[in-house]
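Next comes just one chain, in structure tokens: the form predicted alone.
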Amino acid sequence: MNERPIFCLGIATSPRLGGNTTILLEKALAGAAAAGARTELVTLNSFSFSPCLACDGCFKEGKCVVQDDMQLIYEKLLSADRIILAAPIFSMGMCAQAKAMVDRTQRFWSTKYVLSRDVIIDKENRPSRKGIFISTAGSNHKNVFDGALQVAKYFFLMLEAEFAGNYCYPQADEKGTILNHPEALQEVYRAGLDLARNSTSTDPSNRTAENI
């Protein structure tokens, strides 16, 4: 029997269509796509959802009883293999589109916490869960991407995937100025190649530029 191709999915978040971060998942899944991979883009810009209502109505089901298109984004987030998160900064965090969607997986902390269930129900009969994320920063700040990471992290482990690092650009604020760095691109089409690869062979030690 064939395997079936790893379906890597890339999250742009930021409200910038065609900003640096969506530049850098762009290449990232291309790097997947070279390994082999089934691979899918949503832009988060073109679904209309509520930031979570804090109603604990996850907490019976482990569903989230609010039918807005964040209903169509767990579909993806639970049919992929490998995850790329890609969010600008605002204000010494993620984006509020992004941060907004991690808020509504409050729903895959109730399966897990709350009724001591599994988020991914058949995860024996397919490959692996992973993750990487990547953020651009108008700012230098030792410490701008600090909070973001958390939030990454979070997100991943509530999705039962593997933190596989993160791809992290200071400096980075005027739309395309990403495009006059080729090695952070270069670096972020290697980090897609060997996440969709079966191997445990991308970076896990979470590198973060000091500049580019």
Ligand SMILES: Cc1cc2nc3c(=O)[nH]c(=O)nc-3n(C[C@H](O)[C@H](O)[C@H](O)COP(=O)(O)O)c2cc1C
Second form
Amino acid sequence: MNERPIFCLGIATSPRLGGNTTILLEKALAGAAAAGARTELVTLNSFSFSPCLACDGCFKEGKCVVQDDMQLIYEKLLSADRIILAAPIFSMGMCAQAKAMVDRTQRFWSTKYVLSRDVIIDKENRPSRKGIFISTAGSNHKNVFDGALQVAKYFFLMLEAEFAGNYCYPQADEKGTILNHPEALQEVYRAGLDLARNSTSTDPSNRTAENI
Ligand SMILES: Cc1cc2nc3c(=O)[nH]c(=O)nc-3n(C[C@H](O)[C@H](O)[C@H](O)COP(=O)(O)O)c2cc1C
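Next up, the form predicted together with the named molecule. The previous block was the form predicted alone.
To see the whole picture, the full complex is given below, headed by that same chain.
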């Protein structure tokens, strides 16, 4: 039986510090903390790392040979029991900062599909891994979250974390405007709570608060 608290990692990927996705992430982490999780918010902007170089260096051992700050992020991603990815929509996809991090999970793709190994080797001694995706967009375009959602699902698959839902809010453009939408803040707080409680009440259907 695992005695340690669930570790819930939140990754704020927007370059706009204190922006809408980060506000939502903070709420979700507050929910997770209320459920007893140990939480950590990582601001990707404060780390320096290159995009994937497609050098295939990870094909040998499943480790990324590029020695930059992504090595610190890998450690956090591997040790987390719950992962909350928060990324705004830029040009109809997730922001470049988030996508660069996802591309660097190529080492996990390589572990799984080149080396045929598990990414999480001590699964049976750990709580099950789960993740949720949080996003905002300025517009209300019908498909505005579709691309980012596909990438988020891929990210969690590579991390061997079950995708436990997405919380995507359109028509939230100005910095901080999401604060005017308490239903969105409440929804992500609840999602964080459920995520850390190991509840099955989160579902992977696309949640979008319409007309905000
Ligand atoms: C470079 C850039 C590109 C954007 N592209 C889109 C877009 O394609 N569709 C959209 O609806 N909003 C777009 N937006 C608006 C953001 O998605 C929106 O402001 C979001 O709330 C930002 O989240 P943040 O405050 O967490 O950074 C864009 C914003 C920027 C800065």
